[in-house]
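Only one chain comes next, encoded as structure tokens, the form predicted on its own.
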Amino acid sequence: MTDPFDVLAIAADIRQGRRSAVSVMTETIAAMQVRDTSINSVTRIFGPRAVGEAEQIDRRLTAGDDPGPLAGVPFGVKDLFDVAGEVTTAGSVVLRESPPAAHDATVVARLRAAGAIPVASLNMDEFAYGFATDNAHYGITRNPHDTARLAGGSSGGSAAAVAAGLLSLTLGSDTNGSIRVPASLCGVWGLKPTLGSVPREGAYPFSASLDVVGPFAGTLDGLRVAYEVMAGGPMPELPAASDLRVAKLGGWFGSNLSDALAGAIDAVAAHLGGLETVELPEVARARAASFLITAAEGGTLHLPRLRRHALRYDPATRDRLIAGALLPSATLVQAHRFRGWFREQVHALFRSADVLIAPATVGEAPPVDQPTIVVDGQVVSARANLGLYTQPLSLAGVPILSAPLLGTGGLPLGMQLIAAPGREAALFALAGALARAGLVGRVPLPAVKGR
């Protein structure tokens, strides 16, 4: 039986005639209809049209045509990506009556051209504002590893669908950590590419200065192929992992994390021969600047609609957007000026290191009924603070791969692998070496709990 988490194995089975694209699609839809009821990762299934596209893939293969490297692979999209003929709601009811998208988002079109088939839209925090996927309109997405826990956000539906084995490939967006946080908490692979390297056209915006779109996948090879398709071409040849200079981020990134997470990262460092610990200056200010830029740009974007439909927004989203719209312009200018300085500090670290490692979250997924984490001894909201380690790095525009850690003895925990702009190949090289060593990889679901 084909591994339901393996993008490339599914495509190989279809291309080589061991399974039809239609059978894969109908099984995928049936699984979502039955198994997602306890997770709530899916907001809409594109059933008949997805089956129809699968039939086209089968006909092309019968005719001897090559549908592409992802032939017949079903994939899901965070509900802010346009899929032609479907309404893009961005997790809101405000956009529910909007006309259907006239065209696919660019990355959706590229995946479709490679043979993959969009089958579902996936749950998210409203307008991507949050780290919990606690949506007042579409419900909470629960963690497949323990359904009493959060999946993280804002791309929580995308991460949970992969973790549950419903889909092997999904799309998300990352402004302040919305791919990295849920990938970590759900134990799957996720990639935030270099800012500007993957087109955002057809993805509903949040913060134009920080938004990035990227994939989640059940395998590292599947993540790589999906990224290359989305980016419009293959990466350079991967460097030898043994040639990479790796350092560990300390300071801000070495405080507040759980003992289990600290131990797992130390195990990675030990495997790599002991790593130099480096620190970034002014990380707290970097996180504050990221907050301010996001709030101001998001608030300005939504202000016209807020004036007309404020009561149709999730109150938690609405209030933060209004606050952002009211920020003085001088504050935003100052935040961007600091962003330029901080980006230089991050880039300077790559003069002596090819890859940096850091935690992705402070620990395991918080409970749904008590969505809080502890930061500096204070209990704070998970929805606003799960990006403690991801937000500062967003300012630098660098590529970051979220790698699920193995052997932690509990719920999933994740690690960020960080490289200089355009150096995604280094991230995949190091992740591959760590996976072969058994230190990282998709975290298997428990046999009973949360199922």
Second form
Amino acid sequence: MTDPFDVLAIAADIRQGRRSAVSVMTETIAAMQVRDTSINSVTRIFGPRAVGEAEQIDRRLTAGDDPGPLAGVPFGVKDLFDVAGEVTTAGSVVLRESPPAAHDATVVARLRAAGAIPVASLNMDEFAYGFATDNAHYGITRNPHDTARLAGGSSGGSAAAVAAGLLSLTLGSDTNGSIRVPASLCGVWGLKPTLGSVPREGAYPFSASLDVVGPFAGTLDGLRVAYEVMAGGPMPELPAASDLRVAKLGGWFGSNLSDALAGAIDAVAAHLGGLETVELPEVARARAASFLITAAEGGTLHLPRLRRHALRYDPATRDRLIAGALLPSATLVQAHRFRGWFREQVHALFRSADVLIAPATVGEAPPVDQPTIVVDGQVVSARANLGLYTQPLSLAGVPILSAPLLGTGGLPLGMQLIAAPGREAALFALAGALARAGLVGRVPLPAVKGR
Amino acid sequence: MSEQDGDSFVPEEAIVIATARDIGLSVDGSCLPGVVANRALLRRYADLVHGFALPDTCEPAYEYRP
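Output the form predicted in complex with the partner chain next; the form predicted on its own has already been displayed.
Okay, now the whole complex, with that chain kicking things off.
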């Protein structure tokens, strides 16, 4: 049986005739219909059309044509990516009556050209504003590792679908951590590429100067191929991991994290021969700047709709957007000026390091019925604060790979691998070495652990 | 919640309504508590950003420059 988490194994089985694309697709749809009921990661299944596209893949293979490296691989999209013929809701009822998309989002079109087939849209926080995937219209997405826990957000459906083995590949977006947070809490791979390196056309925006789109996958190789397809070409050859200078981010990134997470990161550091700890200055202000830019850009984006029908929004989203729209221009400009300064500080660290490591969240997924975390001794909202370690780094625009940690003994925990702009290859090289050492990798679901 | 200017208090709700009017937005009364709470949160973040001295030559980073 094909490993349902392995993008490349699924494609290889189809390309080499061991399985038909139709059988993979019908099995995927059946699994979503049956098994998603407990986690609520899927909002719509593109059933008949996805099966039709799978039939086309099979016909092309029979005719000796090459459908591409992802031939027949079903994939899901956070419900803010345009899929031609489908309505893009961005997790809201506000856009539900919009006309269907005329074209695929660029990254969807690129994956389709590589043979992959969009099969489902996936749950998210309304308009991507949150870290919980607690959606007033479409429900909460629950963590497949413990359905009493949050999956994280805002791309929570995308992470949970991969973690549950429903889909091997999904798409998400990351403005302040919306790929990295749910990837970490669900124990799967996720990538936030360099800002601007992967086209966003056809992805519903949130905060235009921060938004990045990227993949989730059940395997590191699958993540890599998906990223290369989405970016429009292969990465440079991966450097030797042993040649990479790796350092650990301390200070802000060494406070508030759970003992289990600190221990797992220390184990990675020890494996790499002990790492120098480096610090970024003014991280609290960087997080504040990211928060303000997001609020102001998101609020302004939605202002025309808020004028007409504010009460149709999820109240939590609406009130944040209105407050953002009311921010003084002096505050927004100052946040962008600080961003310029902070980016220089981040880039400076890469003069003496190739990859930085840091926690992705403070700890494991919070309970659904008590969605809080503790920061500096204070109990605070998970929906607003799970991005404690991801938000400041968003401001810099650098590429970050979310690597699931193994051997932590509990619910999934994740680590950010951070590189200089355009150096995704260094991230994949280090992640590969750590995976071969058994320190990172997709976290098995509880039912599978004992096998 | 309110803002103090000398001896006069202006209810925060009134500030929200007036500021929203400037951008053509009418805020329903049911939204006011949430908007006020979020404005308070954003003001704390704004204080952090405004509290850091930057040289006049530091330009806003609207565009990404790796």
